[in-house]
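Heads up, the chain below is alone and in the form predicted on its own; it's given as C-alpha coordinates.
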Amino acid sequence: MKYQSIFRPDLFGGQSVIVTGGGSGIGRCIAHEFAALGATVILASRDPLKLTSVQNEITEDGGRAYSVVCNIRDESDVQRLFEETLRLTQRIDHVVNNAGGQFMSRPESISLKGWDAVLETNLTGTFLMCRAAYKNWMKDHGGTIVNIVADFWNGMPLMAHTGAARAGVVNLTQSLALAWVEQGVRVNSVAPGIIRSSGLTKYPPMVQQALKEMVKELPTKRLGTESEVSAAVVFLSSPAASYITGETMRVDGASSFYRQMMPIGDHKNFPRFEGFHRQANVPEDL
(Lines of atoms letter the chains of each structure in order from A and count residues from 1; the text may use other names and numbers.)
(Lines give C-alpha, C1' and ligand atoms only; values in the text may rest on other atoms or scores of the structure.)
Protein backbone atom coordinates (compact mmCIF):
# COMPACT_ATOMS: atom_id res chain seq x y z
CA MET A 1 0.00 0.00 0.00
CA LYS A 2 1.00 3.61 -0.56
CA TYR A 3 0.17 6.66 1.52
CA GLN A 4 -3.54 7.45 1.22
CA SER A 5 -3.30 11.20 0.69
CA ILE A 6 -6.36 13.13 -0.46
CA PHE A 7 -4.11 15.37 -2.57
CA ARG A 8 -3.14 14.58 -6.17
CA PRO A 9 -0.05 12.36 -6.49
CA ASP A 10 2.12 14.83 -8.45
CA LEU A 11 1.30 17.90 -6.36
CA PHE A 12 4.95 18.45 -5.38
CA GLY A 13 6.61 16.78 -8.36
CA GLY A 14 10.12 18.13 -9.00
CA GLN A 15 10.18 19.94 -5.64
CA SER A 16 12.08 19.32 -2.42
CA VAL A 17 11.13 19.60 1.23
CA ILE A 18 13.10 19.51 4.46
CA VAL A 19 11.29 17.87 7.39
CA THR A 20 12.98 18.19 10.76
CA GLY A 21 12.15 15.57 13.34
CA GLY A 22 11.43 13.34 10.37
CA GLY A 23 12.64 10.16 12.02
CA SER A 24 9.52 9.47 14.08
CA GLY A 25 5.98 10.47 14.97
CA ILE A 26 4.26 13.32 13.15
CA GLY A 27 7.42 14.24 11.23
CA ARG A 28 7.71 10.72 9.84
CA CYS A 29 4.11 10.89 8.65
CA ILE A 30 4.62 14.31 7.03
CA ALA A 31 7.70 13.04 5.22
CA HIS A 32 5.81 10.05 3.86
CA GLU A 33 2.95 12.17 2.55
CA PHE A 34 5.23 14.68 0.81
CA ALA A 35 7.14 11.80 -0.79
CA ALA A 36 3.88 10.19 -1.93
CA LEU A 37 2.99 13.50 -3.59
CA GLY A 38 6.18 13.59 -5.64
CA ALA A 39 8.56 15.62 -3.49
CA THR A 40 12.13 14.71 -2.73
CA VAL A 41 12.26 14.65 1.06
CA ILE A 42 15.25 15.58 3.17
CA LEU A 43 14.83 13.99 6.59
CA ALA A 44 16.64 15.71 9.43
CA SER A 45 17.06 14.82 13.09
CA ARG A 46 19.75 13.92 15.61
CA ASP A 47 19.16 10.15 15.39
CA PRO A 48 20.80 8.57 12.32
CA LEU A 49 19.19 5.17 12.89
CA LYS A 50 15.67 6.60 12.84
CA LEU A 51 16.49 8.69 9.77
CA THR A 52 17.81 5.68 7.88
CA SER A 53 14.74 3.66 8.81
CA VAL A 54 12.31 6.27 7.47
CA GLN A 55 14.42 6.88 4.39
CA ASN A 56 14.26 3.16 3.62
CA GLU A 57 10.50 3.13 4.16
CA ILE A 58 9.99 5.96 1.69
CA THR A 59 12.30 4.33 -0.86
CA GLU A 60 10.45 1.03 -0.53
CA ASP A 61 7.21 2.89 -1.23
CA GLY A 62 8.65 4.31 -4.45
CA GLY A 63 9.52 7.78 -3.12
CA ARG A 64 12.75 9.77 -2.97
CA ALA A 65 14.37 10.64 0.34
CA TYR A 66 17.72 11.55 1.83
CA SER A 67 18.69 11.91 5.46
CA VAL A 68 20.97 14.43 7.15
CA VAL A 69 21.86 14.26 10.84
CA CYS A 70 21.25 17.70 12.30
CA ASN A 71 20.85 19.35 15.69
CA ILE A 72 18.63 22.36 15.00
CA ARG A 73 20.00 24.09 18.12
CA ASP A 74 23.44 24.23 16.47
CA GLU A 75 23.80 27.10 13.98
CA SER A 76 26.59 25.41 12.03
CA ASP A 77 24.64 22.14 11.88
CA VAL A 78 21.64 23.95 10.44
CA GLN A 79 23.77 25.66 7.79
CA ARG A 80 25.30 22.31 6.86
CA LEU A 81 21.81 20.83 6.48
CA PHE A 82 20.86 23.46 3.91
CA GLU A 83 24.14 23.18 2.04
CA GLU A 84 23.74 19.41 1.87
CA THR A 85 20.14 19.75 0.71
CA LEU A 86 21.16 22.04 -2.12
CA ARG A 87 23.92 19.63 -3.10
CA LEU A 88 21.44 16.75 -3.22
CA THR A 89 18.40 18.44 -4.76
CA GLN A 90 19.56 21.83 -6.11
CA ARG A 91 16.50 23.51 -4.57
CA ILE A 92 14.57 24.00 -1.30
CA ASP A 93 10.88 24.61 -1.98
CA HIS A 94 9.42 23.80 1.43
CA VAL A 95 10.58 23.52 5.02
CA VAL A 96 8.59 21.86 7.79
CA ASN A 97 9.93 22.71 11.24
CA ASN A 98 8.57 19.75 13.15
CA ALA A 99 11.51 18.95 15.46
CA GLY A 100 10.87 19.83 19.09
CA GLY A 101 10.94 18.48 22.57
CA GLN A 102 9.71 19.00 26.10
CA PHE A 103 9.06 17.21 29.35
CA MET A 104 6.29 17.39 31.92
CA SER A 105 6.96 19.37 35.07
CA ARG A 106 5.25 21.91 37.27
CA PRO A 107 6.78 25.33 36.49
CA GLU A 108 8.37 25.76 39.93
CA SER A 109 10.30 22.52 39.38
CA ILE A 110 11.81 23.43 36.00
CA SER A 111 15.54 24.09 36.25
CA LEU A 112 17.19 26.83 34.25
CA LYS A 113 19.00 24.15 32.25
CA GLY A 114 15.72 22.44 31.42
CA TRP A 115 14.07 25.75 30.55
CA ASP A 116 16.92 26.77 28.24
CA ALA A 117 17.01 23.37 26.53
CA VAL A 118 13.30 23.47 25.65
CA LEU A 119 13.38 27.08 24.44
CA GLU A 120 16.53 26.50 22.41
CA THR A 121 15.00 23.49 20.69
CA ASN A 122 11.50 24.78 20.03
CA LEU A 123 12.02 28.52 19.55
CA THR A 124 15.67 29.16 18.74
CA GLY A 125 15.93 26.03 16.59
CA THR A 126 12.88 27.08 14.60
CA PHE A 127 14.33 30.56 14.09
CA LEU A 128 17.65 29.15 12.90
CA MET A 129 15.88 26.89 10.41
CA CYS A 130 13.67 29.70 9.09
CA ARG A 131 16.59 32.11 8.73
CA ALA A 132 18.70 29.50 6.94
CA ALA A 133 15.83 28.66 4.57
CA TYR A 134 15.49 32.30 3.65
CA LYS A 135 19.18 33.10 3.25
CA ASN A 136 20.14 29.92 1.40
CA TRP A 137 17.26 29.73 -1.09
CA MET A 138 13.93 31.42 -0.44
CA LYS A 139 15.14 35.02 -0.57
CA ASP A 140 15.66 34.61 -4.31
CA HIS A 141 13.17 31.87 -5.14
CA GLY A 142 10.29 32.05 -2.64
CA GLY A 143 8.92 29.01 -0.86
CA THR A 144 6.88 27.87 2.10
CA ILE A 145 7.69 27.29 5.75
CA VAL A 146 5.36 25.48 8.14
CA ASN A 147 6.18 25.50 11.85
CA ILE A 148 4.66 22.85 14.11
CA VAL A 149 3.62 24.33 17.46
CA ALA A 150 1.16 23.10 20.10
CA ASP A 151 -2.18 23.68 21.79
CA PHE A 152 -1.05 26.34 24.29
CA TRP A 153 -3.95 28.82 24.19
CA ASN A 154 -5.37 27.83 27.58
CA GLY A 155 -1.95 27.79 29.20
CA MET A 156 0.24 24.75 29.76
CA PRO A 157 0.75 24.50 33.52
CA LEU A 158 2.55 21.16 33.23
CA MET A 159 4.77 22.32 30.35
CA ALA A 160 5.21 26.06 30.81
CA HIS A 161 8.55 26.01 29.01
CA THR A 162 7.16 24.60 25.78
CA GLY A 163 4.04 26.76 26.03
CA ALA A 164 6.22 29.87 26.14
CA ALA A 165 8.41 28.62 23.31
CA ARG A 166 5.52 27.65 21.04
CA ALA A 167 3.76 30.95 21.65
CA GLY A 168 7.00 32.60 20.60
CA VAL A 169 7.02 30.56 17.40
CA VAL A 170 3.49 31.73 16.56
CA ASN A 171 4.58 35.35 16.86
CA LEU A 172 7.77 34.56 14.93
CA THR A 173 5.59 33.04 12.21
CA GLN A 174 3.59 36.25 11.94
CA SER A 175 6.72 38.42 11.96
CA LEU A 176 8.51 36.41 9.27
CA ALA A 177 5.38 36.25 7.11
CA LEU A 178 5.40 40.05 6.94
CA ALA A 179 9.17 40.44 6.72
CA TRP A 180 9.50 38.07 3.76
CA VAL A 181 6.22 38.60 1.90
CA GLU A 182 7.90 40.63 -0.86
CA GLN A 183 10.18 37.67 -1.59
CA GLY A 184 7.23 35.28 -2.02
CA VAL A 185 7.90 33.33 1.16
CA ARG A 186 4.81 32.08 2.96
CA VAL A 187 5.24 31.22 6.65
CA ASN A 188 2.49 29.46 8.60
CA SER A 189 2.10 27.25 11.65
CA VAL A 190 0.10 24.15 12.50
CA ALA A 191 -0.95 23.59 16.12
CA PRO A 192 -1.79 19.96 16.84
CA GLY A 193 -3.90 19.02 19.85
CA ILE A 194 -3.33 15.66 21.49
CA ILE A 195 -2.31 13.38 18.64
CA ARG A 196 -2.24 9.58 18.67
CA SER A 197 1.44 9.42 17.88
CA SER A 198 4.54 7.55 18.96
CA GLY A 199 5.51 10.63 20.96
CA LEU A 200 2.89 9.75 23.57
CA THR A 201 4.76 6.58 24.45
CA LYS A 202 7.65 8.64 25.82
CA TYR A 203 5.56 9.83 28.77
CA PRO A 204 5.37 7.78 31.99
CA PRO A 205 2.49 5.30 32.50
CA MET A 206 0.69 7.68 34.88
CA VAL A 207 0.53 10.36 32.18
CA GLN A 208 -0.57 7.88 29.53
CA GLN A 209 -3.41 6.75 31.79
CA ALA A 210 -4.41 10.37 32.37
CA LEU A 211 -4.52 10.91 28.61
CA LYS A 212 -6.91 7.98 28.23
CA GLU A 213 -9.23 9.58 30.77
CA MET A 214 -8.86 12.97 29.11
CA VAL A 215 -10.26 11.62 25.84
CA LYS A 216 -13.68 11.58 27.51
CA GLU A 217 -13.41 15.36 27.98
CA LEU A 218 -12.51 16.17 24.38
CA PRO A 219 -15.30 17.50 22.15
CA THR A 220 -14.47 14.92 19.48
CA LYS A 221 -14.20 12.08 22.05
CA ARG A 222 -11.02 10.87 20.36
CA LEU A 223 -7.41 11.87 19.78
CA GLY A 224 -6.19 13.27 16.48
CA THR A 225 -4.12 11.29 13.99
CA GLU A 226 -0.71 11.96 12.52
CA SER A 227 -2.18 12.05 9.02
CA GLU A 228 -4.70 14.74 10.05
CA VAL A 229 -1.81 16.98 11.08
CA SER A 230 0.13 16.08 7.94
CA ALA A 231 -2.81 16.99 5.70
CA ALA A 232 -2.88 20.49 7.22
CA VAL A 233 0.86 20.89 6.62
CA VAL A 234 0.53 19.74 3.02
CA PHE A 235 -2.39 22.11 2.41
CA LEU A 236 -0.48 25.11 3.77
CA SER A 237 2.49 24.16 1.58
CA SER A 238 0.34 23.80 -1.53
CA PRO A 239 -0.79 26.35 -4.14
CA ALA A 240 -4.30 26.13 -2.66
CA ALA A 241 -2.97 28.15 0.31
CA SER A 242 -1.36 30.84 -1.86
CA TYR A 243 -3.28 33.60 -0.04
CA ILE A 244 -2.51 32.29 3.44
CA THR A 245 0.54 33.48 5.35
CA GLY A 246 1.20 34.30 8.98
CA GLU A 247 -1.63 31.97 10.03
CA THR A 248 -1.73 29.26 12.69
CA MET A 249 -4.07 26.39 11.88
CA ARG A 250 -5.32 24.43 14.87
CA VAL A 251 -5.72 20.70 14.34
CA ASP A 252 -7.15 19.86 17.73
CA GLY A 253 -10.81 18.88 17.46
CA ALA A 254 -11.83 22.11 19.25
CA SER A 255 -9.95 21.08 22.38
CA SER A 256 -8.02 24.37 22.57
CA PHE A 257 -11.12 26.26 23.63
CA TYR A 258 -12.86 23.54 25.59
CA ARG A 259 -10.73 21.83 28.22
CA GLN A 260 -7.72 22.24 30.46
CA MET A 261 -5.05 19.55 30.70
CA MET A 262 -4.47 20.02 34.44
CA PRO A 263 -7.72 20.01 36.47
CA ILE A 264 -7.98 22.66 39.17
CA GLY A 265 -9.03 21.32 42.57
CA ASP A 266 -11.57 22.98 44.86
CA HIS A 267 -10.16 25.87 46.89
CA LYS A 268 -11.10 29.23 48.41
CA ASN A 269 -7.90 31.11 47.84
CA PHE A 270 -9.26 33.87 45.59
CA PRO A 271 -11.46 36.11 47.78
CA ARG A 272 -13.76 38.54 46.01
CA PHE A 273 -13.15 42.25 45.77
CA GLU A 274 -16.48 43.98 46.34
CA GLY A 275 -15.92 47.68 45.76
CA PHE A 276 -19.37 48.66 44.55
CA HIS A 277 -21.24 50.08 47.52
CA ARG A 278 -24.63 49.89 45.80
CA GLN A 279 -24.38 46.35 44.42
CA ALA A 280 -27.79 44.71 44.49
CA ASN A 281 -29.76 41.77 43.14
CA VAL A 282 -26.78 39.45 42.58
CA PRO A 283 -26.91 35.70 43.34
CA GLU A 284 -25.52 35.08 46.80
CA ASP A 285 -24.47 31.49 46.05
CA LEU A 286 -22.31 32.19 42.97
Ligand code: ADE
The other form holds:
Amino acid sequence: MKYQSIFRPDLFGGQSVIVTGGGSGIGRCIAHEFAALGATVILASRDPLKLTSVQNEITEDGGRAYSVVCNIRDESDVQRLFEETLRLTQRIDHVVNNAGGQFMSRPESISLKGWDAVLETNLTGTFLMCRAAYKNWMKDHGGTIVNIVADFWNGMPLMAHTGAARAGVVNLTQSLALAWVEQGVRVNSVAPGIIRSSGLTKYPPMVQQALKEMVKELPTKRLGTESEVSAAVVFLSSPAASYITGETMRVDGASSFYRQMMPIGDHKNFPRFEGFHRQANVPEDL
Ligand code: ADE
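Could I see the form predicted in complex with adenine next, after the form predicted on its own?
The next block holds the full complex; its first chain is the one shown before.
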Protein backbone atom coordinates (compact mmCIF):
# COMPACT_ATOMS: atom_id res chain seq x y z
CA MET A 1 0.00 0.00 0.00
CA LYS A 2 1.27 3.46 -0.91
CA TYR A 3 0.18 6.95 0.03
CA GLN A 4 -2.98 7.65 -2.00
CA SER A 5 -2.01 11.16 -3.09
CA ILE A 6 -4.06 12.78 -5.82
CA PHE A 7 -0.89 14.51 -7.10
CA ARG A 8 1.50 12.98 -9.64
CA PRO A 9 4.20 10.72 -8.17
CA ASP A 10 7.21 12.73 -9.40
CA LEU A 11 5.79 16.17 -8.53
CA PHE A 12 8.69 16.95 -6.17
CA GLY A 13 11.32 14.68 -7.74
CA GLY A 14 14.86 15.92 -7.01
CA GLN A 15 13.58 18.45 -4.46
CA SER A 16 13.80 18.64 -0.70
CA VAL A 17 11.38 19.76 2.01
CA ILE A 18 11.73 20.45 5.70
CA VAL A 19 8.66 19.48 7.75
CA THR A 20 8.68 20.62 11.38
CA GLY A 21 6.63 18.58 13.80
CA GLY A 22 7.04 15.76 11.29
CA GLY A 23 7.20 13.09 13.99
CA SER A 24 3.46 12.79 14.58
CA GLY A 25 -0.05 13.82 13.57
CA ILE A 26 -0.61 16.13 10.61
CA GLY A 27 3.15 16.73 10.14
CA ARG A 28 3.81 13.01 9.84
CA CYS A 29 1.12 12.74 7.17
CA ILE A 30 2.51 15.75 5.25
CA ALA A 31 6.00 14.21 5.37
CA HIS A 32 4.67 10.94 3.96
CA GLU A 33 2.82 12.66 1.12
CA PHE A 34 5.87 14.74 0.08
CA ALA A 35 8.02 11.59 0.18
CA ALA A 36 5.46 9.70 -1.92
CA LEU A 37 5.71 12.54 -4.47
CA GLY A 38 9.48 12.20 -4.80
CA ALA A 39 10.79 14.78 -2.32
CA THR A 40 13.59 14.11 0.11
CA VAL A 41 12.05 14.93 3.46
CA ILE A 42 13.90 16.42 6.41
CA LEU A 43 11.87 15.65 9.50
CA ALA A 44 12.47 18.13 12.28
CA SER A 45 11.18 17.95 15.83
CA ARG A 46 12.39 17.86 19.41
CA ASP A 47 11.68 14.15 19.87
CA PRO A 48 14.35 11.90 18.29
CA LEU A 49 12.32 8.69 18.84
CA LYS A 50 9.32 9.98 16.91
CA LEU A 51 11.61 11.25 14.16
CA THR A 52 13.35 7.90 13.74
CA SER A 53 10.06 6.08 13.66
CA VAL A 54 8.63 8.25 10.83
CA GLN A 55 11.96 8.21 8.98
CA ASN A 56 11.86 4.39 9.07
CA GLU A 57 8.26 4.32 7.81
CA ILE A 58 9.11 6.57 4.87
CA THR A 59 12.20 4.52 4.01
CA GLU A 60 10.16 1.29 4.22
CA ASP A 61 7.69 2.83 1.77
CA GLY A 62 10.51 3.53 -0.70
CA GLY A 63 10.90 7.23 0.12
CA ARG A 64 13.86 9.30 1.26
CA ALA A 65 13.90 10.94 4.68
CA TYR A 66 16.36 12.32 7.21
CA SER A 67 15.83 13.37 10.82
CA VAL A 68 17.21 16.45 12.52
CA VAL A 69 16.43 17.10 16.17
CA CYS A 70 15.54 20.78 16.47
CA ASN A 71 13.80 23.09 18.88
CA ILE A 72 12.30 25.78 16.64
CA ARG A 73 12.32 28.22 19.59
CA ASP A 74 16.11 28.14 19.59
CA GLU A 75 17.75 30.37 16.97
CA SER A 76 20.99 28.36 16.84
CA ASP A 77 19.09 25.06 16.59
CA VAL A 78 17.15 26.43 13.61
CA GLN A 79 20.36 27.59 11.92
CA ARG A 80 21.87 24.14 12.50
CA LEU A 81 18.75 22.53 10.95
CA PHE A 82 19.26 24.50 7.72
CA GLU A 83 23.01 23.86 7.61
CA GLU A 84 22.41 20.15 8.19
CA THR A 85 19.71 20.07 5.49
CA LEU A 86 22.04 21.73 2.96
CA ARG A 87 24.76 19.24 3.84
CA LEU A 88 22.33 16.33 3.33
CA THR A 89 20.40 17.47 0.25
CA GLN A 90 22.30 20.49 -1.15
CA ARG A 91 19.00 22.40 -1.52
CA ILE A 92 15.84 23.48 0.35
CA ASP A 93 12.89 23.86 -2.00
CA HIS A 94 10.04 23.81 0.49
CA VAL A 95 9.50 24.41 4.18
CA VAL A 96 6.37 23.35 6.06
CA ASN A 97 6.09 25.01 9.46
CA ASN A 98 3.78 22.55 11.15
CA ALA A 99 5.33 22.31 14.63
CA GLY A 100 3.23 23.95 17.28
CA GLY A 101 1.72 23.42 20.66
CA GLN A 102 -0.62 24.89 23.23
CA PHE A 103 -2.65 23.97 26.28
CA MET A 104 -6.22 24.69 27.32
CA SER A 105 -6.75 27.36 29.93
CA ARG A 106 -9.03 30.26 30.65
CA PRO A 107 -7.11 33.41 29.65
CA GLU A 108 -6.99 34.81 33.18
CA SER A 109 -5.22 31.64 34.33
CA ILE A 110 -2.44 31.75 31.73
CA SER A 111 0.87 32.58 33.44
CA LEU A 112 3.42 34.79 31.71
CA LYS A 113 5.65 31.72 31.39
CA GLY A 114 2.84 29.74 29.70
CA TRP A 115 1.98 32.67 27.43
CA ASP A 116 5.61 33.17 26.40
CA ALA A 117 6.11 29.46 25.75
CA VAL A 118 3.12 29.25 23.38
CA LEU A 119 4.00 32.49 21.59
CA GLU A 120 7.62 31.40 21.23
CA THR A 121 6.71 28.04 19.72
CA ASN A 122 3.90 29.07 17.42
CA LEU A 123 4.86 32.60 16.37
CA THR A 124 8.56 33.19 17.08
CA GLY A 125 9.52 29.63 16.05
CA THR A 126 7.69 30.05 12.74
CA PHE A 127 9.42 33.40 12.17
CA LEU A 128 12.86 31.91 12.92
CA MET A 129 12.17 29.07 10.47
CA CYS A 130 11.00 31.45 7.71
CA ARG A 131 13.96 33.78 8.20
CA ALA A 132 16.44 30.90 8.13
CA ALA A 133 14.79 29.44 4.99
CA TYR A 134 15.21 32.79 3.26
CA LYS A 135 18.75 33.59 4.37
CA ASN A 136 20.18 30.10 3.90
CA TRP A 137 18.63 29.26 0.53
CA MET A 138 15.50 30.92 -0.77
CA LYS A 139 16.83 34.48 -1.25
CA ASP A 140 19.02 33.12 -4.06
CA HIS A 141 16.88 30.25 -5.35
CA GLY A 142 13.23 30.98 -4.49
CA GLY A 143 11.07 28.39 -2.80
CA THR A 144 7.84 27.86 -0.93
CA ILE A 145 6.86 28.11 2.71
CA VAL A 146 3.58 26.85 4.16
CA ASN A 147 2.67 27.69 7.75
CA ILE A 148 0.08 25.56 9.53
CA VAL A 149 -2.17 27.68 11.74
CA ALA A 150 -5.62 26.88 13.18
CA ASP A 151 -9.29 27.86 13.16
CA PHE A 152 -8.77 30.93 15.34
CA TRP A 153 -10.93 33.29 13.30
CA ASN A 154 -13.59 34.00 15.93
CA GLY A 155 -11.23 34.03 18.89
CA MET A 156 -10.11 31.11 21.03
CA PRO A 157 -11.39 31.80 24.55
CA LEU A 158 -9.83 28.64 26.01
CA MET A 159 -6.56 28.96 24.09
CA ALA A 160 -6.06 32.73 23.81
CA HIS A 161 -2.29 32.40 23.56
CA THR A 162 -2.39 30.17 20.51
CA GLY A 163 -5.17 32.24 18.92
CA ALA A 164 -3.00 35.36 19.20
CA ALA A 165 0.06 33.51 17.90
CA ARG A 166 -1.79 31.98 14.91
CA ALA A 167 -3.32 35.33 13.98
CA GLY A 168 0.22 36.68 14.10
CA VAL A 169 1.41 33.97 11.73
CA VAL A 170 -1.35 34.83 9.22
CA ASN A 171 -0.18 38.45 9.16
CA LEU A 172 3.47 37.35 9.05
CA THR A 173 2.55 35.22 6.02
CA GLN A 174 1.27 38.33 4.23
CA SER A 175 4.29 40.43 5.21
CA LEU A 176 6.80 37.82 4.06
CA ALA A 177 4.87 37.14 0.84
CA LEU A 178 5.32 40.80 -0.11
CA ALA A 179 8.84 41.20 1.26
CA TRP A 180 10.16 38.16 -0.62
CA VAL A 181 8.08 38.24 -3.80
CA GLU A 182 11.03 39.66 -5.74
CA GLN A 183 13.13 36.65 -4.77
CA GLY A 184 10.47 34.18 -5.97
CA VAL A 185 9.59 32.97 -2.50
CA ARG A 186 5.92 32.10 -1.98
CA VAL A 187 4.62 32.12 1.59
CA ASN A 188 1.16 30.75 2.43
CA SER A 189 -0.71 29.30 5.39
CA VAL A 190 -3.21 26.50 5.89
CA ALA A 191 -5.81 26.84 8.64
CA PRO A 192 -7.22 23.44 9.58
CA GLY A 193 -10.48 22.99 11.47
CA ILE A 194 -10.77 20.10 13.93
CA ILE A 195 -8.78 17.27 12.41
CA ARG A 196 -9.06 13.57 13.32
CA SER A 197 -5.39 13.24 14.18
CA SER A 198 -3.28 11.69 16.92
CA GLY A 199 -3.05 15.15 18.51
CA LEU A 200 -6.71 14.86 19.57
CA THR A 201 -6.06 11.77 21.69
CA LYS A 202 -3.82 13.89 23.97
CA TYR A 203 -6.73 15.93 25.34
CA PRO A 204 -8.38 14.78 28.61
CA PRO A 205 -11.50 12.48 28.42
CA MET A 206 -13.84 15.40 29.17
CA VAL A 207 -12.54 17.28 26.12
CA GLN A 208 -12.82 14.10 24.01
CA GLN A 209 -16.50 13.82 25.01
CA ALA A 210 -17.07 17.50 24.20
CA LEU A 211 -15.48 16.88 20.79
CA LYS A 212 -17.99 14.13 20.04
CA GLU A 213 -20.80 16.57 20.78
CA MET A 214 -19.11 19.25 18.66
CA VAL A 215 -19.02 16.98 15.61
CA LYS A 216 -22.84 17.15 15.48
CA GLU A 217 -22.60 20.93 15.24
CA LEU A 218 -20.19 20.94 12.29
CA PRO A 219 -21.69 21.65 8.84
CA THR A 220 -19.99 18.51 7.47
CA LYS A 221 -21.00 16.37 10.50
CA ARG A 222 -17.50 14.94 10.62
CA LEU A 223 -13.96 15.95 11.48
CA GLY A 224 -11.33 16.68 8.85
CA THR A 225 -8.60 14.16 8.01
CA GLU A 226 -4.84 14.53 8.11
CA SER A 227 -4.65 13.81 4.37
CA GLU A 228 -7.15 16.58 3.60
CA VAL A 229 -4.81 19.08 5.30
CA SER A 230 -1.77 17.55 3.63
CA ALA A 231 -3.35 17.83 0.17
CA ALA A 232 -3.77 21.59 0.70
CA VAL A 233 -0.14 21.94 1.83
CA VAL A 234 1.11 19.97 -1.19
CA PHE A 235 -1.05 22.04 -3.54
CA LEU A 236 0.28 25.34 -2.12
CA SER A 237 3.86 24.03 -2.39
CA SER A 238 3.35 22.92 -5.99
CA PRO A 239 3.66 24.85 -9.27
CA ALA A 240 -0.16 24.72 -9.52
CA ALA A 241 -0.15 27.45 -6.86
CA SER A 242 2.46 29.62 -8.61
CA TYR A 243 0.22 32.70 -8.45
CA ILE A 244 -0.83 32.16 -4.84
CA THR A 245 1.19 33.88 -2.13
CA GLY A 246 0.25 35.52 1.16
CA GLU A 247 -2.90 33.40 1.26
CA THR A 248 -4.35 31.46 4.19
CA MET A 249 -6.37 28.51 2.97
CA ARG A 250 -9.02 27.16 5.35
CA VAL A 251 -9.38 23.38 5.45
CA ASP A 252 -12.29 23.31 7.86
CA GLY A 253 -15.46 22.22 6.06
CA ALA A 254 -16.96 25.72 6.42
CA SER A 255 -16.96 25.41 10.23
CA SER A 256 -15.13 28.70 10.83
CA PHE A 257 -17.98 30.77 9.42
CA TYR A 258 -20.93 28.56 10.26
CA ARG A 259 -23.65 30.25 12.26
CA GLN A 260 -26.94 28.46 12.68
CA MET A 261 -28.64 30.44 9.89
CA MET A 262 -30.59 27.34 8.92
CA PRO A 263 -30.71 23.93 10.53
CA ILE A 264 -28.44 21.30 9.01
CA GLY A 265 -29.89 17.89 9.79
CA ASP A 266 -27.82 14.85 10.66
CA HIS A 267 -26.21 13.45 7.50
CA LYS A 268 -23.38 11.38 6.14
CA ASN A 269 -23.01 13.25 2.87
CA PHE A 270 -19.44 14.40 3.26
CA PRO A 271 -17.36 11.34 2.35
CA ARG A 272 -13.85 11.43 3.77
CA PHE A 273 -10.66 11.50 1.74
CA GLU A 274 -8.31 9.09 3.51
CA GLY A 275 -5.12 8.97 1.44
CA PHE A 276 -2.70 8.25 4.25
CA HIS A 277 -1.94 4.51 4.14
CA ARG A 278 -0.20 4.59 7.51
CA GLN A 279 -2.74 6.51 9.52
CA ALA A 280 -2.34 5.53 13.16
CA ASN A 281 -3.57 6.42 16.64
CA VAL A 282 -6.51 8.49 15.46
CA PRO A 283 -9.70 8.33 17.55
CA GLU A 284 -11.85 5.41 16.27
CA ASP A 285 -15.26 7.01 16.63
CA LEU A 286 -14.65 10.60 15.60
N1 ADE B 1 6.83 20.77 18.32
C2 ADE B 1 6.23 21.42 19.32
N3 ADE B 1 7.02 22.34 19.84
C4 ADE B 1 8.19 22.30 19.14
C5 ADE B 1 9.43 22.99 19.19
N6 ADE B 1 9.63 23.96 20.08
N7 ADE B 1 10.39 22.66 18.32
C8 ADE B 1 10.18 21.70 17.41
N9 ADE B 1 9.06 21.00 17.32
C10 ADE B 1 8.07 21.30 18.17
